[in-house]
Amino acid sequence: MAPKRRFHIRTYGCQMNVHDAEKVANLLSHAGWVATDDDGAADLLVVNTCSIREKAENRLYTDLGLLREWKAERPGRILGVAGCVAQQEGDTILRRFRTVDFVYGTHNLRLVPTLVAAAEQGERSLRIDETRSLERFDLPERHPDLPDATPGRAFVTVMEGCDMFCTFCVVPNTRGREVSRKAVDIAEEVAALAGRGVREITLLGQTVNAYGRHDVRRGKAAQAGTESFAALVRRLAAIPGIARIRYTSPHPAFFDDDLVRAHGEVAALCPHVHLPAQSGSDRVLERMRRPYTSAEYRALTESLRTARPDIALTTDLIVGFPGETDADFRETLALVRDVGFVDAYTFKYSPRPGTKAAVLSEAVDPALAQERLAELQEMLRSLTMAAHRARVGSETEVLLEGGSARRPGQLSGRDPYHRVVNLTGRAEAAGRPGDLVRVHLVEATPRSLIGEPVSSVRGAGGGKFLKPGAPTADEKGRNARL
């Protein structure tokens, strides 16, 4: 009997890309392939790409150049390119890199086994056609032999695509228009995950809280099988075994009163919102085609804190957008300071092909953009450290993920506020990946918290995480109301 062939997937980019890689790994496992963490041992390598930033795109071309040697080392090896750059560049990749056997876009991952089989017969393939069919979400259950990279946690796609067309963003061109899955199908997937021991789910979508919005607005939600995003959250929170619910990435424009209230009423909904702001300047926001002002953004954060006083807020911020003045940048710093973000993803503006911002005038000098980025990151580091220090001495609950990256022999995980917590003591004494452990926080670092295990638990939530400088909430009273 011939040994099974092995595959490896390299993934760059967002959580959606990570989840797409999980889906492809499952499809290949069902097709008889075996996963390996070592690309040197792989017979098939899929490079899953991202095009949000120019750096990620350039990395693909560097990788493909280096992979010529990988392909030549063993006859019969197969190389594929997937994801947003594949959707965007398509046939250009096949023409430029003869070592690539197939390219498929964001709507066609279900076809991977077919593309691989064709490559085994010497055929080179391209599939970047778009579809609004819900069939793209119809995938087999997880193969029993596929290793679980994140015990106790799982991503769940609820919608794909984006209709917003921000001037800096290529996503509508690479992921297509908004498409929402049926709520009953999502609930069935989550119930199956809970049955496998998953305690925490993260709901995914390019603008995840836009889920079902078009159907709800047109009065066709029942016919389409969708509902409001807040209703979906409440539905999933009622599934036995689900202790935590997260979602990413929402759009500020799609928060309604029900979703805000859910943060104070749904115990499983984690007290953390990643809320992309992009800029604190109204002038820049308008040029970005972001449909809110800095005042409206601030009002949203305050409403979330009213519903859940201990909520942790993180964000995305771009500096150096075309036409950004020093005054605009100072308004971004003011927003960061006023909101008191716990953390942020920060970027220098990167022009993307096919976007309106790519042809805007008034480009910001790269050296000036770098200076602004450094100043912004320094402010954020101080906010993160202050928030971490404020939590020392309190307790929280940590979903264990695995070994600590910085403390060999110890376990690490995340608490409800999505902060990394490294545990003191030996791993075997703390629990196993996938366990929820009560932890007493004893030390703060710039990137994580350090805690001592207290006990294993079955529920979710706990601890406290207030805006730096905010008054302490009566946590026991709040939990009692929940």
Given for the second form:
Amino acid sequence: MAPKRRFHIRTYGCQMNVHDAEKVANLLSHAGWVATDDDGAADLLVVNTCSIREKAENRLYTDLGLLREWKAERPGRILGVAGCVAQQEGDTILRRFRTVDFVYGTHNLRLVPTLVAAAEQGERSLRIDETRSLERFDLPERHPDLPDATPGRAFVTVMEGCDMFCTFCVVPNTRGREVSRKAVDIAEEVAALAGRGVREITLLGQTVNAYGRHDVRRGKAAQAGTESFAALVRRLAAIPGIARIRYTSPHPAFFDDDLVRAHGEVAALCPHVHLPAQSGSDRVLERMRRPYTSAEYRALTESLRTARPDIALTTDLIVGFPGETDADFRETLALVRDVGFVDAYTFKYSPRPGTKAAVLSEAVDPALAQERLAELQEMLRSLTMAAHRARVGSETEVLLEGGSARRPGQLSGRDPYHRVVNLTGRAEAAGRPGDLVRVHLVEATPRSLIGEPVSSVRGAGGGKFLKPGAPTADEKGRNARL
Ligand code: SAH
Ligand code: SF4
Ligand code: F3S
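Would you mind giving the form predicted in complex with ligand SAH, to go alongside the form predicted alone above?
Whole complex next, starting from this chain.
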């Protein structure tokens, strides 16, 4: 029998892209391919691209330049391009880079095995058709040989696409129109995940809390098999084994009272919301086509805090949007200070082809935008540090993820507030990736918290054995033998 051929997917961009790569990895595994982390060992390489800012898009072109050599090294190697740049620039990529065998867009994941088979026959293909069909979510069950990169955790797509058309953003062009999956299909997927030990799910969508909104508004939810996002969250929280539910990214415009209330009522719903604000200035928000004012945004954060007083809020902010004055920028700083974000992703505005803002005049001088970014980041650093310091001395629960990048051999994970917690002591004393462990927080750092496990596995020298997490493979084996 010929040796199995190996693939690697290089992913850029948001969680949606990461999850798309997981879906494609599963499809390729079902088609007989074997995953590898090593480009050098791969016979098939897929670059899964992001076009949110110019820098992200340029990474593809740098990669494709460098990959000429990879392709030439071994005959029969296959190169594919996927994701948001593929969706927008598909035929240009195929024309410009002879090394690329196939390009597929964000709605065409299911075609990958076919495109790869065609490439094996020397055919080059482009598939970037947009569809509203839910068929694209019909994917095979997880292949048993696929390595689990995130034990205990999983992404679950609930909706895809965006109908908001913020003036700075390419996503509506790269991901198409909003479509929501059927609630029963989502619940079935979550139950299957829980069945194989997943404790934390992150619900994904470009505007995730817009789930079902068009059907609900038209009175057609029952017919379409959807419901409100809050109803979906409550449905999924009732599935046995699911200890944590997160969602990203919600849009401030789609928080209804029920979703706010759910934060106080649904125990599994994590006390963290990543709530992109973009700006604190009403003038800028309007030019961005964000349908809320700074006051409305603040009111939403207050009602979330009323429902769940310990809620941690994080956000996305853009500086240097065309026409942003110093006074506008001060309003963003004021919003950040007043809301007291625990953290934020901050970006310098990057004009994107095909967006409304790309043709706006009054560009902000890049050096000034850089200064603003630095000032904003300075404020956020002190807020993050203050939030971390305030937690020292308390206990939390961490879902272990594996070795910390900075301290190899030690475990890290995330607490319910989505903060990274690095564990003191040897990894084997704390638990295994996928376990939920109680941790006593002992130190704050700018990027993370440091904690000591309160519960530890056997052999940890006097530590009491608690098993709050999913059974480990060993335990499952032992139980099966009993
Ligand atoms: N769907 C999410 C955002 C996805 S993009 C939402 O609506 O919240 C992630 C973030 O990238 C955005 O929140 C925005 O802050 C930033 N972003 C998007 N387009 C950008 C651009 N052209 N320049 C700079 N930042 C941008
Ligand atoms: Fe982009 Fe706005 Fe849609 Fe978010 S809501 S994906 S920022 S267009
Ligand atoms: Fe990038 Fe596409 Fe996500 S543009 S941020 S990969 S939706």
